[in-house]
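One chain comes next, on its own, written out as structure tokens in the form predicted on its own.
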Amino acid sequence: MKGIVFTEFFQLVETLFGTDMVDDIIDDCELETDGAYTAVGTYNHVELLHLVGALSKHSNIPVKDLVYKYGHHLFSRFSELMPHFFEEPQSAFEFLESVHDTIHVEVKKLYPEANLPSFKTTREDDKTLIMVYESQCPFADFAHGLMAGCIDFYKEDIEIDSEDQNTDEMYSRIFTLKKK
């Protein structure tokens, strides 16, 4: 997992809970990195799971809710940090349809070792987009938060329903996005 995911997570924790909380969750976890990340480094996704678990314990907020909130937050940060990805898409559906074949391709050029999830999209009609998330990492709630952040960015009224389709080898969730 790219380091920007970790560094931005710490920024969000600091904003919402203060710097002491960042120190507390790092202290609670046995991390190979000791909690030291750079935005361009690559790190084991398990460390993020441990950090979120520790934050859940300290904040009494369920992990699922924290991961969703973080995904939502990170989308807005991506729009600030990487505005070139937001130049062409004119809607949430257009942006989400570009993730796998455009954005992830560009990320892989910069970071060939990046282990990115797969997103397959299908437009059922003008008001419905089906998005299938597949990954070896359990971050479907994070993806859900990113999608919600995208919808807010484009100021659209879209409802997201989802259904897990996990297997022993793969985490998978089918998201159905419907314009209201």
Contents of the next structure:
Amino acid sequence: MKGIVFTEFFQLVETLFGTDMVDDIIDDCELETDGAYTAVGTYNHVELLHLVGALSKHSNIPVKDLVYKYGHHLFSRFSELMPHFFEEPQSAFEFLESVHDTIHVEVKKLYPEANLPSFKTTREDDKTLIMVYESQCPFADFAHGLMAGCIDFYKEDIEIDSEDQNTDEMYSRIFTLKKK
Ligand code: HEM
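Having seen the form predicted on its own, could you now give me the structure of the form predicted in complex with ligand HEM?
First the chain shown before, then all remaining chains and molecules of the complex.
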């Protein structure tokens, strides 16, 4: 997993809970990196799961909620850090449809070692977008948070329903986004 995902996570933890919390969760985890990440490095995604687990223990907030919150926050950071991805899409649905075929393709060109999920999108009707997440990593809650961040960014009123459809080989969740 790219270091930016770790560095942004530490920044959010510091903002929400303070610097001591960052030190506490690093101390709690046995990390190959000892908690030193650079934005362009590549690290084992399991370290992020350990850090979120430690944060959950210290904050008494469920892991699921923390990962979702982090995804939501990261979306607005992406809009600041990578504004070029925001030039074309005019709506949340258009943006989300561009993730798999445009954004993550660019990410993969920049960082060939990135481990990206797959998204299949279908417009069921003009109010409904189906988005199917598939990955080797268990980050569907993170995807959910990113989607919610996207909807808020475009100031739209869209409800997200989701259902897990994991298999032995793959983490998978089907998201149904409905405009109200
Ligand atoms: C400007 C927008 C975006 C950028 C620049 C971006 C970039 C990235 C990067 C750099 C990673 C880390 C890959 C790695 O470390 O190996 C990642 C992972 C991920 N991205 Fe995106 N992303 C964007 C939008 C989104 C959106 C809107 C979603 C959800 C619909 C999404 C879903 C995910 C998920 C779930 C992962 C974790 C890896 C996994 O589950 O397999 N991304 N993305």
